[in-house]
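As a starting point, one isolated chain is supplied in structure tokens, in the form predicted alone.
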Amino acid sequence: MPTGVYLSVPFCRSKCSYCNFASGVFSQSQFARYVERACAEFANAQSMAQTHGAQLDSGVDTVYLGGGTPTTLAPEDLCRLFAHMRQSFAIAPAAEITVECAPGTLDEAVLAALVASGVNRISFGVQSFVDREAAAVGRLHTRDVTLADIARLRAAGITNINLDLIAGLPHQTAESWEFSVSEVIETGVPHVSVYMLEVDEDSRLGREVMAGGTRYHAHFVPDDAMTIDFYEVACQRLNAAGIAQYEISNFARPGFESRHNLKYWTRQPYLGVGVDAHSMLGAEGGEAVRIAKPDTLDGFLYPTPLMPPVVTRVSRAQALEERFFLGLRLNQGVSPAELEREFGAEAMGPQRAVVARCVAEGLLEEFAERVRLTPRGRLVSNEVFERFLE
């Protein structure tokens, strides 16, 4: 089965207060070393897979550069990364090639490098079309910059564009959220991602909200009930506009679903390169192997025997659990009958019992011999997924 390739680029112009990813503001002197290490990982990917008893198909049909902000790299570095990737893998002519961007980082040279490298999909971290809200969390762009970048992408021939929004940002109101959702629809982009603000100790804003403080505009963060309302408004508005929900946080016009992200949710093989990147590959004599790279820049740039990747062999029982909690993210849900044919009636017995309880509680619903999350189930999806864990 063709592989998906994910490259993490952890560099940002500024660190957003809500961000809980392994990214940040680093000296540009680190950039060249990072590109060099990433290129070496592409070249050594097959050897790495064999070392860990994994199978890696050299055919690639999706590529995703995330982060961080990959477009903080110099144009020549972006071209070099794609050139080395193509030397190491057979990238299909019709492959989906996505790069995450922050509005305002697409100057003419960077845009030309992306086009020359075959990039055909861009994901913009807009988060809000209200300038005050974007600035409050450290975003450096404005609404006008975002709209201008979308126009420039289309003029360059890249029309497969995703826009991210976050529900629950500081200062957000029902009116301002309605404005952002309306702006997204008005752009005519074919894909939209809507996330609810994560309040946890892994981000500066999350820690401040939990502490009841005022830094990072934490005292202006909407409460959970308002954030849920915002999410539900987005679901209604986007679906009505023909941008249909196909996953908890993702919406697309027909044919524009993210092919790369679908690999994660349907347990297709993917290779992760870079800081905090994860791989899921088929295994020799087993179900799968998951490989997690170091989650610090130094750990990736200067690997030592003391900081090896974390390698986890996935058993068949664990694979069945993953099929449930990943597949249920999708609106199409999962087919218990198909899973029973694949894993056996005995293995499916406990899972069918979990399904029955979740249906009775209104968290799952049955349709066309499949099961999927209800609207209520999506709002507490992590609690539902935990029930399927061993």
The other form holds:
Amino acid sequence: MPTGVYLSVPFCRSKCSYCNFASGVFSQSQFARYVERACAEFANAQSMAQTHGAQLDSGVDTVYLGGGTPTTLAPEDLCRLFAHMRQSFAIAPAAEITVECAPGTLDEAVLAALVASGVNRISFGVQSFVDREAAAVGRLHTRDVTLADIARLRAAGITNINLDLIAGLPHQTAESWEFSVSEVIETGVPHVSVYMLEVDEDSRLGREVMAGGTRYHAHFVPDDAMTIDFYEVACQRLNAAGIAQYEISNFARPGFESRHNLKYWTRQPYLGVGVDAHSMLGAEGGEAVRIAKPDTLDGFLYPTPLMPPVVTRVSRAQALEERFFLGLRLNQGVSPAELEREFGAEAMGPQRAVVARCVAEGLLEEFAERVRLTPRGRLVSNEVFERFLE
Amino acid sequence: MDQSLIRNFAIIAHIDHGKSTLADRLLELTGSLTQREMQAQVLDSMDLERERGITIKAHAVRMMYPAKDGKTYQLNLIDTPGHVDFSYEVSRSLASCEGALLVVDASQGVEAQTLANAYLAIHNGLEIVPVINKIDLPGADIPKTQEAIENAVGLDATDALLISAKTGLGVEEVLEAVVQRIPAPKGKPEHPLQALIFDSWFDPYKGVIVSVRVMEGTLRRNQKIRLMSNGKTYNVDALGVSTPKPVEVEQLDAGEAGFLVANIKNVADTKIGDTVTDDERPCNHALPGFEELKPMVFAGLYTVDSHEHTLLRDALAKLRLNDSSFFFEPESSVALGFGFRCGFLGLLHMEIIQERLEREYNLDLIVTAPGVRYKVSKTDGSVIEVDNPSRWPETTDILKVEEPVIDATILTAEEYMGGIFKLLEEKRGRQKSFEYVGSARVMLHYELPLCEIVLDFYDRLKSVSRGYASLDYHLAGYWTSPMVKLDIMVAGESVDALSLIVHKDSAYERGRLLSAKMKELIPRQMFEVAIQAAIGAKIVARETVGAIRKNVIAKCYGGDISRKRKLLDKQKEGKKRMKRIGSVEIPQEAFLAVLKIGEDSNK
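Now show the form predicted together with the partner chain, given that the preceding structure was the form predicted alone.
Full assembly next; the chain just shown is listed first.
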């Protein structure tokens, strides 16, 4: 089965207050070594997979550069990364090749490098079309810059574009949210992601909100009820505009769903390279192996035996659980009959009981021999997923 | 030993007034311990005793002191517990002595506890030597402290000893005063044996070790002894004294204190205050003052993990080997599963037991709200004793309820009286007397229902007086009071572990506070949860916990499924630690909330 390749590039021009990823502002002197290490990992991928008893198909049909902000790398570094990737893997001509990008980082040289490297999909971290909201969380772009970048991409031939929005940013109101959603639809892009702000210990803004403080505009973060309203408005508006929801946070015009991200949710094999990158590869005997790389930059740049990747063999029971808690993220849901054929009636017995309970509580719904989250179930999906875990 | 060269004495002091430090100095000065052997505060040997700065068990330590008159004296220091919960034990320790040092902090003055014990000592006919400690501290006010001793205790304090136990200043004079001012014991070695048990504990190797003071006669090794309260007889295997290292002796004569080992298996057989006599030549009568200890405070003990129930049972059984003053019996709760109804001497005693169970036996406990034992007269003519809300009779079956009442003595500074009066009134107290003892210092005598003390009284008293009030109490009898059972219902189901017996007049307020607290503590569930407080069928308060509206991970960043699974696992684990009542998950803290509502109402 062809592999999806993910490369994490943890560098940013500035760290946004809501960011809970292993990315940040690092010295440019580390960029070159990072690229070198990533190239080495591409070359080493097959033997790495063998070490962990995993299978790695060198045929690749999706590539995703995420971050961080991959476009902070120099054009020649970007070209070098793709060149080495193509040396180590057979990237299909029709492969989906996505690069995440912050509006305003796409200068002519970078754009040329991306086009030359075969990149055919760009994901923009817009978050808000209201400049004040974007600025409040540390985004460095404005609405005008975003619109200009979209135009330049299209002129360069890249039309498969995703825009990210965050519901629940400081200062957001029903009107300003409506505006951002309208602007997204207005651009005519084929893919939109809508994330509800995650308030947790892993971001500065999250910590501040939890502590009840006022830094990072934390006291202007809308409450849960408003954020839910925003999300529901977005679902409704995007669906009506023909950008249909296909996952909890993702919307696309038909045929423009992210093929790479779909691999995560449908448990297709993918290889992760870079800081805090995650792989899921097939293993002998039909089970899967998950491999997590060190989550600090130094850990990746200067690998030592003291910080080995975390390797987890997914058991058959866990694989079934994953099928539920990943598969149910998708609007297509999961097929209990299909899972029963794959995992057996005995393993499915308790899970069917959970399904029945969730259906009774209005969290899941049955349709055409499949089950999927209801709109209410989507909002409390963690509560639903938890029930499928042992 | 020549009886005229023996002195038995105790030290009476408030917590932190320097009792243990003084004891350590005395041991050091008499060469009982070298500096090197001193561990801070030798006598408080239990970890808990050291940490809390309180003495729980009584000890007797023998010191040899070469006095200025050229003679060497045997000084037996009988260290006593320092908390109101253990006032009976204190009275028995004091009964073992002819004198006591009354230690008062020069900057703090006399506290209620000290006063109560000083009265107890006077009542027992002890010679009291006032000692003013911490005179080296900047806040020391010697004349004021003398005045307080004279006014509150009624003792002449003009020749009080002025010392600093910390620096050793004046400590030598304390030893001289013990020799000069405290009388030698009386009692004849040739009389029939009459010895007072003032403590006992269980040693896994030797069995029960009994601390005794021989009042009359002689206690010898291999003697057949009899315990007068239960008639049980034993053969004395060993006798000894603590220096504080244990040293074996052949006999203890009238006037001496020490310990005996007699192959006694059960600490409950050696009751404090009991009399030891010779089986063949018994004394005519037992020593006065013996009482069977009765628990005053009751609570349910449960393990958080219901599988640890048998571990708790074993731990309780082991603890009881060493402490016969607490009792336990199995009980079960719909909410918490299998547990034990336990009776304690008081709140501190309860805390100590709980802490020892958690520490020494590594158990995670849920303790239900402490309560007292009521006498309930039923319409059918019967009278039952109820200490467990789940056994409370139906309202229609109750004729009258009597609740235990205490006599409380509170010593405080004038400026805090307002707050204290208000608190006492809220707690249904009745004033018996109110007097000034020294300038700006006030002594209050009140009658108070015991159940009002056990919940949060200490903390409230401390907070309204900024720590400058002390309390002592003893059981005084019963009042007839309109007590009712307050139930808490979660999603329509009554949670037995949250039920409380309260006075009718405060039932509404408590119900309101408790349901508000529950609302804070019970996390949102998938559906709306009603929390109700009820008396019988009548709902007196209601709160609602709204349903979860949003719990969603938006992003699967870079295919990191492990992070997501960890999050879900953690969420699931959190729910496992909760107790499930019907379809509602209730966290452990909710069961402790009953204890805390008073604190909040105070804020």
